[in-house]
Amino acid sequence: MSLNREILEMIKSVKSLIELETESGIREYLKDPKDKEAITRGKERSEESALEEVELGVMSCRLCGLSKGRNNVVFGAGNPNAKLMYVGEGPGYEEDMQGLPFVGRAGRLLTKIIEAMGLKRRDVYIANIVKCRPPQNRNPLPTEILSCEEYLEKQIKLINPKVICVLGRIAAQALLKTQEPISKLRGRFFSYKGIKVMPTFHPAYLLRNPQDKRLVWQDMKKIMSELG
């Protein structure tokens, strides 16, 4: 093979690689393959893009009646590569108005819990079992939970956290497919598709029962130990 032909073949190989990476959402090409920081940035952009695609699907979703009364879809927020993911029940009034999870009184308490663990909200990912607010903040119905199940599954798969902390009875029972009360579930690790799951009390419950904050803190310490 002539030198010119070798060069042309090399150019074709590089071009094919660039096209493949572009389709995968990677926009930065490395001069040094040991540049781990740039690799991580490319991976984060790819996962953010994949999450955005799932979110677009939720925004057009009409699988259950909750879609009729929503102001905003509350998809989720946070680090797409988080080691710790929180999953609550569903959006409330403030969340529905802002389109963000856990921004009301319960959300402010959750933020304090996260910060007490030495983290920031931007370090974790926060989502809910259902993505639209149930009327008058009632519990989501089984059919509504089932309608949103695929979206949550995709979120968890893309984020791939080391630990999921489920907040409250509804979220714990939905994710773990159980009817056990939260009082019996909390404080123990379970498994969801190979990911460790720690159920605990919902921050809204703690606002009504502040004496149980110590129990939640025990659960958070177990999560911190698991995260190392």
Contents of the next structure:
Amino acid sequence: MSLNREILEMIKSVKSLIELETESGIREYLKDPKDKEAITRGKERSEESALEEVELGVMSCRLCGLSKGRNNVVFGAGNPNAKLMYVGEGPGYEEDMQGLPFVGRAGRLLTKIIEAMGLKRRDVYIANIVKCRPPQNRNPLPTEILSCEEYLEKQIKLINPKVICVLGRIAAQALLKTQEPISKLRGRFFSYKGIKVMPTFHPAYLLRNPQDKRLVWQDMKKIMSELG
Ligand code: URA
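Output the structure of the form predicted in complex with uracil; the preceding block shows the form predicted on its own.
Full assembly next; the chain just shown is listed first.
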């Protein structure tokens, strides 16, 4: 058997395992259909599994050249039922090494922002426009953004957050399909398939321009009041 076939077979059996786990999980939870909490838990588990299934697909993705240089796919992390989702541009060095979003310097600042809102990282979901690191941290190319688009679409559909906060120009322009500069976009709500979208400055920009942290805080307060 070729190596590719072996990998495919492995992915298939992991997929079947996940499906099995989802099914049995739901069946177990639905024993008493009046138990709404249990039904919700079952739904959460199935969304988690559906996300894992999308992640499995991305792990073998070769749709664009970024796949050649990656150490890890950085799919996303957090609560699959989050009310608030952050979307950044793409993984940097640390993220590529760990396979997790926003774990470098900019990520530590994002964590502080989230905690200042009275939340924990595990309460929100964090993803990126592209799931593989662009070489030398260059901006992702339009073709790379397009190749990755369906993955983010699926993530957003499954998580179904109340608010998406897009971090920085690249993420804001890609999600909102606009060429407007981030200075014009930030601080106002937009809509993505009926979901409220708040663009704000990227935390890496804030590391270089700390005077603009107050503007990001204004944007976060708008998000907090939207979330109630
Ligand atoms: N910058 C991003 O846009 N995303 C990350 O995950 C890390 C840094």
